[in-house]
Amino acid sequence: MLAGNLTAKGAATMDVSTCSISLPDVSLRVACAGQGRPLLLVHGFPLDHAMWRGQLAGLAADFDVIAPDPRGFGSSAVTPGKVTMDGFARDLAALLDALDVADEVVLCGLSMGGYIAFQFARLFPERLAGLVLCDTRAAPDTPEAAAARLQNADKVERSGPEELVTGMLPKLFSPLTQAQEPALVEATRQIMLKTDRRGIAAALRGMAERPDARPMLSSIRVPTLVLAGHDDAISPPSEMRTFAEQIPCARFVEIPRAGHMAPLEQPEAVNATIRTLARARAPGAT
């Protein structure tokens, strides 16, 4: 059963399987449904593998749809300190190896699934079909927000995440889905605040010293969409369409009546965007 029994929108009937990988030096725990080209999805934070419930359900028929908690998050298996997106990538490659997936993935982030997309694709291009970059950045933190991460992950490890989500909640969600949607907005929050404080205080760690995307935009060279939430507060629309004027095979895509959480709240939009990508091909390939 999917983490938190969070239903999407548009959500159908799906067959979705779910196993723990144990990788050399952690345990992640990965939902699976679908066949075809590998679709890899990255959470975003501080949630688990149910907010791609709509993806899961409605892209199965295209892609062999593959939805890890990475460490920290979900039941996956935490580790204390910090984890960075860099180390989140290589977990990613692990994992693939693990369920010998050898063909190329398409890989879709969101928010912190971004940042790990990014580090992926520095890491790992030959492991690359296409991207999805969904309301994300790709400039770094400025000092104030490092350090105000930095905090945020002390006060959790301390006194829980109460309070963070508390502080984000009300800016994942657009005006409409937060108005008409309640049991979505109530269901994402318990899976916050279930999520353990040791993994979302090394996420904050790692988040706060990610490097900046925007130097390896130009020599991104797959099949790209950047989606944002047209209400999105955190990842404006505006701040995506200008890296992705950056990107030279990207296609920027503004989802309506969503925010921050594009894919939970707008499925249907969200994945006839995604696949676009089952049929593109990098310029020059065969």
Second form
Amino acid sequence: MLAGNLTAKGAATMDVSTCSISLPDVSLRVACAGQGRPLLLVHGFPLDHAMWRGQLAGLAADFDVIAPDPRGFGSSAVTPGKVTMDGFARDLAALLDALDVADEVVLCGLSMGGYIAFQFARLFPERLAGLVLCDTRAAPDTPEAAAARLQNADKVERSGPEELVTGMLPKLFSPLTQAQEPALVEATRQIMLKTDRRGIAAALRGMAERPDARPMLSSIRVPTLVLAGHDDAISPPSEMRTFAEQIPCARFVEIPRAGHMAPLEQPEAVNATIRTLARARAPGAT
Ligand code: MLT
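Form predicted alone already given; the form predicted in complex with ligand MLT follows:
Below is the whole assembly, all chains and molecules, this chain first.
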């Protein structure tokens, strides 16, 4: 393991262990901190594990926090072409095996990470202790949105991510964050710009064909939090509240003064909510 550190908003610089884990067909970079029930954090598109700096710092006393860069992102290896949400979810299971994590995990995914979390819940329900669905959607892309993603994938592969990043960045943060935290916005922009163009394209193609998660909502059996930034312009809170109502053990929580990047914008409020899952048990569990 290599020692590293991240500076989290509202927290001192903290030590985080990072390492590369070789899975059968890919090597993934993973940041880890703390001990306790495993909390697996899956970031949004096109970011990296640093998105979770506030959770790596603030939840290490409650959880064994594990924050990978999925394939194609951050310092993980890239698979060109297409990576489906199902494929990302299978990587997470393989990663848990490689890390010898046998306990059930609380899985927290933001946006694209949420799409992956739905597929993990479908494929590996026995590995879940809880779910946190942050600023994400259960509905698939409309045909028009899917077509636009495929076009964007080709464009990014050809010309790089600048245009995509310029279009996306203003939608990620609340007006308050944009006005008061330019350094946070700029750091996020830099991470997006550094992401490998083939990784971005592959994830765009995977997201374009992601399945509709709405039919599976009523079969989710673990304690679930659905967290929405009040000003989320990408995953509207009203839509998130509606899908939360379909999950039997879900609680919907709106995070004030936050947009699509709620865990990065308001880490303390998000952490306090996630902490409620540290000791939660699925209904009927002994
Ligand atoms: C994300 O934040 O992961 C993206 O907004 C997901 C998407 O493009 O649907």
